[in-house]
Amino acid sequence: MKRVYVYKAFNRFWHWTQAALILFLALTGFEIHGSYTFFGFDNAVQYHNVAAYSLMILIVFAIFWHFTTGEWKQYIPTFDNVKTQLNYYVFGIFKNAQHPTKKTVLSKLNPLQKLTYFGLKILVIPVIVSSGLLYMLYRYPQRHGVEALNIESLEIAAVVHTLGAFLLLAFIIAHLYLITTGEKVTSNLKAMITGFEEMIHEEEKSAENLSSQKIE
């Protein structure tokens, strides 16, 4: 095993921080909708507006970031051994299987991960981000006397946003269990915290070789 640098400065910034802003819009989004009281009900939409436009920043960097660095390409779904990878989650991760796949500093994800992350960048977050502003930005007609758009109200957007916040809690606590199934139970943690991990020298080398290869 050799130790790799994995995760880059910028890519476990975008990560812990686009996680502590998501738990945060959770946090004051159930508090919006009535299931509890902690900051207020005005206080709770300030806070999570401010924490919305945080958010859309953030993902305005990542998207830069990502297609500067050809990240993006990390998230190219693929079919091909999908069915292993579940099966392995589902019952080999308990019978002490060997994972399916290799992760490399080139391919950082497997099947499974690379079909859920682009699921979430291409339909869950467009969805929660759309909807989040047309329920910010709508004008009501009795508001200063402008029409902006010809709806009657605002719950379908609502609704649009309540469950597209719910598959985004899904794909979280989804994430808190899969950050478990590493080399031991903190080791995916630690390499996001850190950007290292440990790898296996001849697949760490080949990588090597393949990036040199890129840029001659």
Ligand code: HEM
Given for the second form:
Amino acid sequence: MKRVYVYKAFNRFWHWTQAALILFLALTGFEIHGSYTFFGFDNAVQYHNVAAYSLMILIVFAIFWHFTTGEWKQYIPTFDNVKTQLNYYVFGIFKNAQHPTKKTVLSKLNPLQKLTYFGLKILVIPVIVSSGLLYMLYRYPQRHGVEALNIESLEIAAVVHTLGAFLLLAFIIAHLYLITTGEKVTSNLKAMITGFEEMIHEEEKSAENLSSQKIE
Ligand code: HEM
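Rather than the form predicted alone that you just supplied, could I have the structure of the form predicted in complex with the ligand?
Zooming out: every chain and molecule, the one shown earlier first.
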């Protein structure tokens, strides 16, 4: 086994900041929704707005990083081996089967992760951000509001936004379970904290060879 550097500094910064912001947005958002009282409604709205602006700034930097480093290619979805990967999670994992996908520096995601993260990037996150922005623009129309946004469109934005929030929550629950399914229970978590992943000799060799090639 050798430690291979898989997650670079910005990758880890982006991952953990995004995770913290999304959890905080869920905490404050569901208070606004009326699910519980914690910060108090007015504070929850204020905190939700600040976290939302922070997330949007982070997204701009993340888009820049994805395109300048070529990392976006990791997320191109594929249906190859999706069934094998699903079979592994549903059956193989409980029989101590081998992981069907080998992780390398240039291909760190399995087919199921590619599909899920692609869906998050091009559907769930854009939907929650744009419906949230519509919500913001409507809520304060006294000064800079958009005239075309009436009460009916606010309702649609609110429902879509809440739906997006539930989808993100479902993702987080599945994600928390799946991070425990690496070589050891804590392997994936450690890798996203330190950047280094333990790989067996063969994988380590291919990962190092690949890392020396430039991602185009
Ligand atoms: C950049 C992203 C986001 C923006 C711009 C945004 C914006 C907003 C705004 C303006 C509101 C209404 C606040 C008010 O009533 O004054 C709201 C509500 C809410 N937000 Fe967000 N938000 C974002 C991300 C999120 C995320 C990531 C989640 C959860 C994971 C979330 C969950 C909620 C929920 C559940 C509500 C209450 C909806 C309702 O009951 O009508 N938001 N958001």
